[in-house]
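In structure tokens, the next block holds one chain alone, the form predicted on its own.
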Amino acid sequence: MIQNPQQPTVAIAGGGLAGLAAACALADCGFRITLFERRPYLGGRASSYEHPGTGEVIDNCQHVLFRVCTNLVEFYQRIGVEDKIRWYDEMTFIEPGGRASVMHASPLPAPLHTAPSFLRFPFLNANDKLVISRAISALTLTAQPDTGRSFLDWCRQHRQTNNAIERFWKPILVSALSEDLDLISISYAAQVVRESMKSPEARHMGVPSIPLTDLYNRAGDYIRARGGEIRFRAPLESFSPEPSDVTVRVADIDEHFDYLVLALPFDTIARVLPETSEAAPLREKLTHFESSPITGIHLWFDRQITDLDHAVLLDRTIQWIFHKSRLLLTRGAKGPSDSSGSYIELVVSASKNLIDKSKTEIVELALKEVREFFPAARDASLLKSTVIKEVHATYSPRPGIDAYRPQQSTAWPRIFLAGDWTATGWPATMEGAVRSGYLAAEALTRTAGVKSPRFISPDMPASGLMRLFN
């Protein structure tokens, strides 16, 4: 901790995961934090709010994590919400008509731990499983650099069947990377596969059991408890770097801080950069980024339509179902029978084909598909619904984009970048966002000459046979 009573001050622009991670880490090192957030709540793209049309508190989009996300897990432990995450070691795939297949671990060592359940999948034939197994071996055990080609090209080169692409690679990678296979870098796809295969625990999926903003409000409490301040409805308008401080303009008022962390989406950063020669290289890098949308469809039924908490849906527009009325039950609840209805959230990643559709069209499409997968929904009445389109949900992980992801340090010694689009070594995930915040905090403390712990957590160690290849 810094012992000087004149604490160095840090402005954090952005109250998403990247900004919160940076703020919590720096607050622990004794910096006085002021976090500016344009919305009236924390969480950024991982937030919740009371929807005016339904009167319900909803998440803007369902967010999940995996055990392999070591920095996100550490962040939840830091702010004291690790007990608000429900962990699952099974993943259910459902075909139209309702046939379900479950992937789970076996006693076999990694990377063979899911092989028995995979080999029993009825929705893949023997040839599909053979070519997928060969591809997983190549992605897991050999380096897959970004060659400028897409993962779909890679699949065709490695003779993946259409069924393997549509029923295996698309459900896994489009959901993980929020982009279509023909726009995903090979290196990103390989990272998703490799990280999920490194140990049986790596693929355990965590789902928040409380609304997202309730989760991240604890980060706000953490910052305030260490002398920091959170200002809502306070978007950063501009900043001016000076040799001895940084001038930040918010609500037409200039304030001075020792340091500034820009924890904003890449398109917002472009709008606040000064028109100077120092900003030109970063501004040029930002022109190479594109967004990919995610759509969340919230439906409330008058009865239970499934006893599953979540599932992957095959062959249709909807990719995932999350049974929110089950997931949001408190740990002390007796079970799903406590609720007479079903509240579900359906997720469509890389949802470009839905952006121009109306809410009515999307809900009708979703209802038709839900009733294909879950027979009980055919007799259920829809009580209310809403659609949330996150048009700029993530950056597109296109081939070659890594060359343009900037480091956390900038041309200005007192200004740092955080965000899942920066150079974190991870794609656009909550883990990537937290890593970026911790990397920005590490860079800032080095510049300030403050001795501090390394904030980045070690990667999950490989186990079983995977230890031979790490």
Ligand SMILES: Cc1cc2nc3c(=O)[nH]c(=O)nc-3n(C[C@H](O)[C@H](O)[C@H](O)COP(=O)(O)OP(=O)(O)OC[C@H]3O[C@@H](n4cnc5c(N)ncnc54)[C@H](O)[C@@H]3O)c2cc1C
Second form
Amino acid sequence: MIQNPQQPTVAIAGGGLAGLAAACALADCGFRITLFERRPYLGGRASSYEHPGTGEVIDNCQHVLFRVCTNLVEFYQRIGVEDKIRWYDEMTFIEPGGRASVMHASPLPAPLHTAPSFLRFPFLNANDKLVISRAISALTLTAQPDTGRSFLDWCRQHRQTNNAIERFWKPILVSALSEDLDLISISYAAQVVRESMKSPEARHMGVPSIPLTDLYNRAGDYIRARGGEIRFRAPLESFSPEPSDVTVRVADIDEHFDYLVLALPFDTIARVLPETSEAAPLREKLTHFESSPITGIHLWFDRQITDLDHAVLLDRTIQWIFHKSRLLLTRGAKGPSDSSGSYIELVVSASKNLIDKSKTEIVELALKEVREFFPAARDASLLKSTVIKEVHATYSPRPGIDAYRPQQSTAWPRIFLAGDWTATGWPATMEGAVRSGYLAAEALTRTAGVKSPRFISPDMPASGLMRLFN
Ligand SMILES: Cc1cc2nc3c(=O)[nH]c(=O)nc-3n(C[C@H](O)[C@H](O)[C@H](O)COP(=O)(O)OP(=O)(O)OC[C@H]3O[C@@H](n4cnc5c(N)ncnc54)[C@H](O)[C@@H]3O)c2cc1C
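Next, report the structure of the form predicted in complex with this ligand; the form predicted on its own has already been given.
So here's everything in the complex, that chain up top.
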């Protein structure tokens, strides 16, 4: 803790994971935090709210993490919600018609641990498996810098079959990176593959068992317990850097802080930047970012349609199913009225082709596909439904984009950036957002001259044969 009786003050704009991570880390070091959030709740793009049309509390979209997300896992431990994450070591792939195949780890050392179940997949033929195995070796064992070409180009160059692309690479990478393969940079694709192969635990998937805002409200409690303040419906309008402090304008009122962390999304930050030459390079970088949409389709059935908690769905528009009524710990008064019913969420990443469709069209399409995958859904009645289109869900991980991701330090010594789009080495994920918040907090404490702890957690160590290639 800082010993100075006059605690240094930090304004944080943005109550998403980046802002919350920075705030918690800095509050722990004795900084006095005031967090300004435009909305009336925390969590940003990972949040939940009572949906007016259905009366249900829903997540804006299902969010999952993997064990390799070491900073996010540490953040959950820090705010005391690690027991609210359910971990799964199996992943089920379902074909239209309902045939299911399960990927799980064998006793073989990494990266061979999933080979036995992969080799048994009936939806890939022997040649598909051969070319995929070669591609995984190339992506895992050799550096794959951003060459300016897309991952789809790379697949063609590495003789990936159509089946391998459609039934393996698309399901894995489109949902991990929220973009189509022809727009994904090779370096991002390689990172996903390498991280997931480094040990058997790396690909264990975590799913929150409580609504997202309940999860992240605990970060709000953590900040308040350390003397901080959260202000809702308080959008930052502008700021001006002064030599000895920062003036922050919120609701037409100026306040002074020692430091400012801008934890805003790339598509809104330009609105608060000053029209000065110092801001010009950041403004220029922002022009290179594009966003990619994700659509969540929420369906409530009158009966159980599957006993799976989640699964990857092949060959159709919908890519994942999450069985929310099985995943959520408590349903509470607002949950599905019939306890034998199924509440499911279907997720479509990079959902450009759904953006112009109406809710009715999307629900009809989803229902048709669900009934192909889950025969029990054919007799089930749909009680209610809703569709949440997140048009600006994530930044698009296109070839070349990394060159434009800014560091957390800025042209102004007292002002720092955080957000999943800043330079973290990770794609647009909760892990990337938490890393950015911790990196901003590290940069700020260095500037403040505080002998600071390191906030960033070490990466998950490789195990088995992967240790030879790390
Ligand atoms: C539909 C969807 C599905 C996703 N699925 C996953 C997943 O499964 N796994 C995963 O790891 N990641 C997933 N992501 C990505 C993940 O949600 C984001 O990477 C992460 O939440 C970004 O956090 P952030 O703090 O950088 O930004 P944000 O969450 O966008 O936070 C920025 C905050 O700033 C606030 N704000 C904006 N302007 C102002 C202002 N002027 N003043 C004050 N506050 C302001 C916003 O209201 C927001 O709360 C998904 C995202 C979406 C949208």
